[in-house]
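Here's a solo chain for you in structure tokens, the form predicted on its own.
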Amino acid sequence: MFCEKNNDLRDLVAKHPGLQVKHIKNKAYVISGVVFINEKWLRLKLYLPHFPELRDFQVHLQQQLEYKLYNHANLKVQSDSSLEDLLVQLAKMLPAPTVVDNAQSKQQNIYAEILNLHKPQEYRLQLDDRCSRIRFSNFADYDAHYLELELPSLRPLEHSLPDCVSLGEMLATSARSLGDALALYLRLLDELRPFYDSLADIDELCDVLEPSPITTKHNSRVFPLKDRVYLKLTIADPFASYGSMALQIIGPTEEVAQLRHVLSDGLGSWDMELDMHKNLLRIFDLCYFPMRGDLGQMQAASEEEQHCNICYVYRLDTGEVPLVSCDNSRCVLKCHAVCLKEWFDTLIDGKTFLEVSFGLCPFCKAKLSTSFAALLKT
């Protein structure tokens, strides 16, 4: 970044937010990006080896599809000229365009919008050196969210919304300008506020095991319901949190069967005046969901001591933790769903019926059944 003590560079960036300044060494600086001077757009990379003097400057200026080098040999600049004077001189040397195609016109309009959208108090705006990517982040009301677009196509490259939100299609059909794209994204954040609020209490008041780490892109949570039993909450459509909510109970077969009846009865009396967390507590007749250390077997156990009994690892690179227990209450097996699936695949007499897989426990050899389709679904 440029030196904060240098008023000329600070003023330059404030006046032309499409430019970026990089300090190389001593008095040498590189200024690059896009600037609007004398009714013309300039895309350039300027090397100043003796700043604030313009002595020995070199500037690569894009003209049509090529870059042309300018220096003292082909650009007469007075020794006491300012940076602004140099930029004006460059703009004067460019011929006025006679014909502008749609792609060039769209590109110029986007650069103009970038200047208009530079609002440091509302969000942070960043451009790459080639001005081919723009990123909005640190929104005033949505600090964790971000949006990165390709220029000038406005194709989304990265964003913080859940993957199930078809942002690319929305932008393609509704955003004709960079301002439209940003306005659409901010509107979506407002519409998604109930979705994020619904999960906020669960993240704070439950021992969320998956995903890890939690980000704004995740639309599911897995947390303990009781010893060896877990609840998986998935919201398929973040714009309709309650209507698209799905709840799965993971654990030994008999306990899951009983709790499914409890869940089914409770969903029929869902109270829309209560948040998602309180409704789930009411359904299962709980004061709170177990946190780490609440369950007897977890009081003295670290993550290393809760490792999968098949792969001997606690958390996989994919973020999964051991959730599957044996149907035999006396068996201590606890493993990752993916590890158990691999074990079942090696069994000659293993089978699958209606998405439920059957096999033998690798520890006690008791019959074991589970639905990998539900457990492994992302």
Contents of the next structure:
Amino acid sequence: MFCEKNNDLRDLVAKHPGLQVKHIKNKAYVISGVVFINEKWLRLKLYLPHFPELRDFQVHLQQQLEYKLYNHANLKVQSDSSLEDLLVQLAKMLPAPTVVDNAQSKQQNIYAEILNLHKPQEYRLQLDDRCSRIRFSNFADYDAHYLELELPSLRPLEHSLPDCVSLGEMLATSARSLGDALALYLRLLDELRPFYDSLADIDELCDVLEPSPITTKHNSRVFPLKDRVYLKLTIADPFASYGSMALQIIGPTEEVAQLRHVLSDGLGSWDMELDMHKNLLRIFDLCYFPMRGDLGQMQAASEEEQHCNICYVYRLDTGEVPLVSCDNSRCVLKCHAVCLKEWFDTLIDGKTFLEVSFGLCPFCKAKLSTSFAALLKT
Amino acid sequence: MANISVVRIKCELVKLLQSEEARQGWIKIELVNGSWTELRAEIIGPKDTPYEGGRFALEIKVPDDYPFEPPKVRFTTCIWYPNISFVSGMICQDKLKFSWSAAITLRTTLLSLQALLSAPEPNEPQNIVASTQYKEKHDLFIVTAKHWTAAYAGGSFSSADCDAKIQRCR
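In place of the form predicted on its own, output the structure of the form predicted in complex with the partner chain.
Time for the whole complex; same chain goes first.
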């Protein structure tokens, strides 16, 4: 009996060299490894407690990346079936092998293209371990920029352009290869140079309070215009910086009203020869925009002293700082627009007009300007 | 507990413990079981009131959405006062609820409760007997309030008349 059994196993191993047989006790055997049956590779671990009978068998079969358990409950096997029959039946459980067509093999050539794109002088190229993501960064002229694509689909996973730039759509319509995708990205960077240059002047010469930290993805800036008054500059379309520029004045009601008149008059005489920063200085008749320490209330004030009077934090995780103050110049209130909005939303008599919550100062009950709604993230 | 409320309570406690009132011993505050949602506080009775010399303990429960919602405060020391229930220690609702603002702190809450003891409002009673007494037999109200302060809050007032009445009740 044992002899016959061993012969069966010897034949099995001879036919399928990828299998290993391990005798546990009495009639119990474990057969594990890889077999090739019906044009399919099977990776399995088979437990036979009553060999050569298949009674009470258990088999772990790898399907994609996980092992699935089969036994009498979910795999019907005849009582007189042989081990070979069982293996054939298991092969049927697996999907048919995929045939690589020409289009797909053509797409696989993307990996050959990567070698041609390796230009360390111009940019840094990185691949992940599975060659499923490629990242271009440290571009010679655009150090802070990066582009990360999925391979081989060329779908953008991460990039440094502003969120309002629909890079995914652009790549889908005009990038046939990895080289095309990179060329398109570099062309976009060239087209966005005026946008980045304009904001670079603001970042360097103004005390930008939001966003923080400033990245290449941000298309707006908030900076002080005077004590308790701020300017929010937003460029809606980075490819047309001046045409899509929006300026919002944020601060106490009266001062905002006066400065809005100044701004609307000044925008009429915008000088296209001058950069954005110089034009803004001209409009507001300033030599420079106030920096930290220039404003009385900012003098030697640590972040802790400037904290929001509602949440007691200076800078939120979103980068927002407390800029809201009320119309009473003697009131010490300073808080985040989001904190104030949440406070108004909890009030029974809190009002909402055109989706802007507004109400009275939680300290002194003076009026709060609706201009602060511009600070709320839309 | 929402992160904003924990951060704020921590900051408030640090400032409160450094405040002049805390240094002088007029107000005290501490955590209960190390939880930021439950606090125990103590205020002293204001001068020139029947509560002078008494130390009144308070239980403060901080809601998850603090400071957008007010803390729930009740006196755990018995007090004879028109706007505070002598059974539950609850304070007349609109005192905190309707005058609440996100800019009010635990320190200002405790100070306003201290100030409240100086200015009862008998028309919004939590203790109807005390309220009626305050309006109709004011002298008796003063004596009763002083006696309660001595009996429950460690005040120094003593009245043979009050003691005799209590003995008769027993």
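Numbering follows the first chain given and starts at 1. Only the largest set of C-alpha atoms that superpose within 1.5 Å between the two forms is called the rigid core. The shown structure was predicted, so the numbers you read here are calculated from the model rather than taken from an experiment.
In the core-superposed comparison between the two forms, the C-alpha atom of Y47 has shifted by at least 2 angstroms. Once the rigid core is used as the reference frame, the Cα position of K27 differs between the two forms by 2 Å or more.
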